[in-house]
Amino acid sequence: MSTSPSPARPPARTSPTTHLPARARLAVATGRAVAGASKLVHFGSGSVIGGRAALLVDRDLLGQLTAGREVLIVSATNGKTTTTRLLVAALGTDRPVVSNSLGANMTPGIVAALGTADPDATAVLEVDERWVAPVLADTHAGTVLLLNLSRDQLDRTQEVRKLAERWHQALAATPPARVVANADDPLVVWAASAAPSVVWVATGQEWTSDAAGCPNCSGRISFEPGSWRCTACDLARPEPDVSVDDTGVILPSGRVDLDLALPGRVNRVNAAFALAAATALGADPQAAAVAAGTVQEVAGRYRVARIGGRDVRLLLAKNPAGWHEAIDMLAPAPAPVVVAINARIADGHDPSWLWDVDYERLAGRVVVATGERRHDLAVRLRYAGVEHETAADITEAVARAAAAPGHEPGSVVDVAANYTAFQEYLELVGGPA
């Protein structure tokens, strides 16, 4: 576990470019044209594009925007956005913080989020797990938080032990001061071995499936409670130095008292994360703590809204391992739950990992399937032997759900969505904080 300080901070500068050179600036007032001009015509936020127009200006600029700063890259198949949610609260508690809240997490969104900061601000990035390397080769943070690595997009995303190859080289190639790393997946604990210093965080993690061969030499991966190894060589589950019980963190420091906002004992271990980063650049252990538990939603995740006059509170579940922790913070049987799946793009068009998620859970009450893909949805339910309902729109589903028998009047139905869908919701009740 690293000990080592934050580096001195250079002096405070007045602008967000003055301190950069000329091109970088031109790269700078580029992106903020092309993204103003994108918002102007309605085409989305204008993040992503105004970063390629910046970087098309200058390929440099992530390493110029982030010389000189306290750089952490948070990265996992999930979790990574609600992570550096609360990392950005915990360290807010001891310096000035910038971050890609919106979630754009590849080279152009994370530009755009930091031609516009306070050049002084410690950075604190979500990046997709699949551009970790050239991401940490610009900025050459000091942190790196890996938090899993699971199936997702399976038509586009890498397979996960080639993943956890990348990070492993990349650790080794830009090797950063501390690495804050989930000791219960063994391909997170064998890509991190690669750095000089790790801080392990037991996370309880029981979703395993993705992990069952050996990264290391191809063996097979023995699981038991808290505990994992291979049968074929050393690789086994390093001694955490971080815990969550069921009201606090363990710390190196000692154990802190967590209250959070955010249901689920994912967020307590996404929290446990955070305030272990937090903590090895200085933050005060308690008050790091009490700013985490003033997170109340995540880019919408959690939020409470009305849809077709009705509460419902949104989850985002992507991929089977999300779908393993999002089943546990549904209200318990029998309220009914809407389930949306879609297949576009950015979810996958490859629907077959509906198969792995283990739905059988949902049985006892209704769940009433919607979405671009409800159909497929509803032969993986009828398969787990879940009495389910279908319906064309979110508003029809909320009301199915509403009239289905378990559901309390006046209580709020749970919509779990995957991306595509929980963006479409977001957007019908208001969009982001």
Second form
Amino acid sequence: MSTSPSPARPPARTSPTTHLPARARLAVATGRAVAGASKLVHFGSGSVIGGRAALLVDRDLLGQLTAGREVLIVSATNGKTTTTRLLVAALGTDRPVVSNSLGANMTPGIVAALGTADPDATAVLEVDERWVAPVLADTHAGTVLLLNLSRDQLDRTQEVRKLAERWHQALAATPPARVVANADDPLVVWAASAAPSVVWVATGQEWTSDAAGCPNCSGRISFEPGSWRCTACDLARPEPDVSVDDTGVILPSGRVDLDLALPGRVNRVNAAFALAAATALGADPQAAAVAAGTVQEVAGRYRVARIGGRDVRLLLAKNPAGWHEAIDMLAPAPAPVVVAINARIADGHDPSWLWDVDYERLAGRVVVATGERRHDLAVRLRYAGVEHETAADITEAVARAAAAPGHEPGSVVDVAANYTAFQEYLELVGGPA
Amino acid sequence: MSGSGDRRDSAVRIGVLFPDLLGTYGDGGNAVVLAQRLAWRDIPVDVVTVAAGQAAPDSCDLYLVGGGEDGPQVQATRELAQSRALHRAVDAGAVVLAVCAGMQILGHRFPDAAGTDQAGLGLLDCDTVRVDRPRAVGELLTRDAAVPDPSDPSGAGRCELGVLTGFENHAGRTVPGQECATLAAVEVGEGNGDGTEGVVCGKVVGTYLHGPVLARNPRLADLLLGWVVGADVLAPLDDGEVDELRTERLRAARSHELAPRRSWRDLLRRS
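For comparison with the form predicted on its own, would you give the structure of this protein in the form predicted together with the partner chain?
In what comes next, the whole complex appears, and the chain from above leads the way.
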């Protein structure tokens, strides 16, 4: 849980549960006790299991914890953790904010984060894309940010089209005052069109492979640079209200400079979503942009750390759309990079998505493949014509990359990893900040 | 169209059908694998990607139809049923690899998202039905696979493929008909649902194996390419890295690391 007190307001209070009904108070206390016990036996942070216990005591706990509270929901396949963090920073310039910043983004993790929060703090919630409907129904969130939908965890997550349909139904059932949504993702546009008021963000999203079939009528969507439309029904790219350029964000209220510590084009887009939502709730655009610019790492993403005596930078890329953006963030060729692929439950057991990633773009450098599915990656890189080696563990992988041609002595080795591999390396370097 | 054994002057044309509709599970990789295995042997290749809404050509040597979601599956079937390009190509001797939803639409019928029967293309003698069992999701490993040699008029010749490995993810089960062979018996996983995996009619091959299947099973890739250019033209390649991957996946499948969930009824039926 993180709080971002505004300089102009008193800092967020903690542990005040007296405003809650007795049953909710008991639920929060139970959750904290279970979480504490879990933590004592080193069973992780305990937040999720504590949240589950609390929900057993009071099924409506999330509703109780958000009654009378301003709530914002951020959901997507990619970028929801980062955007939530940027939004916490941006909105924190205007008011006290509470968030589920540990990335536990289903109802149990959310109640754990809110259990002891200042009842007056605005909640900025990262929500798993499959949990938008129940969380929206419980919290009656006033603002919903929908960034994108694409294939992820092929064996586990529902087909993306069904997710869009569930978002659509959720927004119709519990209409928020405003939705901030991606104008360049047809699945998101169709889902968001169920809401009464939408702020459309031009994202310049290049990954369109999951949206060829119209979510509205199953017709064919035709994509042209900067525009798209269904060839069979009325669904088309809406006129954007928000866009990004090389140095700033164009908001409905005007342009604001943006100097981000986070790398990559995609994070400028994430910041645009955060600024659009924060300013719609009254934050000053300049102050919000400055605050977003100071965010340096997000749950360990982009962190520079030491592994095996060498400096590495940790990047998360967990699906084709994520990789599409991540390849641009890597140090340019010929710098060698480490790519780590696992296929545990949280990654999806089926890594055949590696063939949907344009790894041909890594050519001209050595790639060291590691992680539990390094052999899948090695075969993919062979067919992509990318020079590569394999390494059994991350320390060996970093050492090999540092010894490969093209490595500048003393420079940082980029390590791009999918979800569980990333978490493992993050633990190795001391866990999330 | 060149038959088996011919020396070709023109590039091998590989048609990738509707990857925007049928490309959910990395099956686009099959085209990359085929194209590279030709290029490494200095055999010219031309990959023709056919997007939904475009007319499918009937002049390719080899077609790839991938796996996808229920709605797009119906749309792809509609387009291929109307144009009959794939039917004409198969009549002319083209090779087809159809994976998962692709195999289902090449059969006589398959269920749509609502469970209603949809007419397939009838290029494979099989029916796909919806069953009251969990979705089959996990590693799929077959016993030694073999398919009838399409160039042997007696029908007795066999093309051996070794064990096949991949990942399956499908709700429907496929009942092979009398006119078709199956690819293999299943060792681990679900496959067609009756202990067999895949359906083969002449040079049309259907399978539930993702992975993509040709990345994990280079002998199957070379079998399909051999049907186009002649097996004798295909110089051996160094597949050492694929062998490492296969060894590791065979171990995982046999230790049931990622086996599909199975009900007691499945166990009774399969024993």
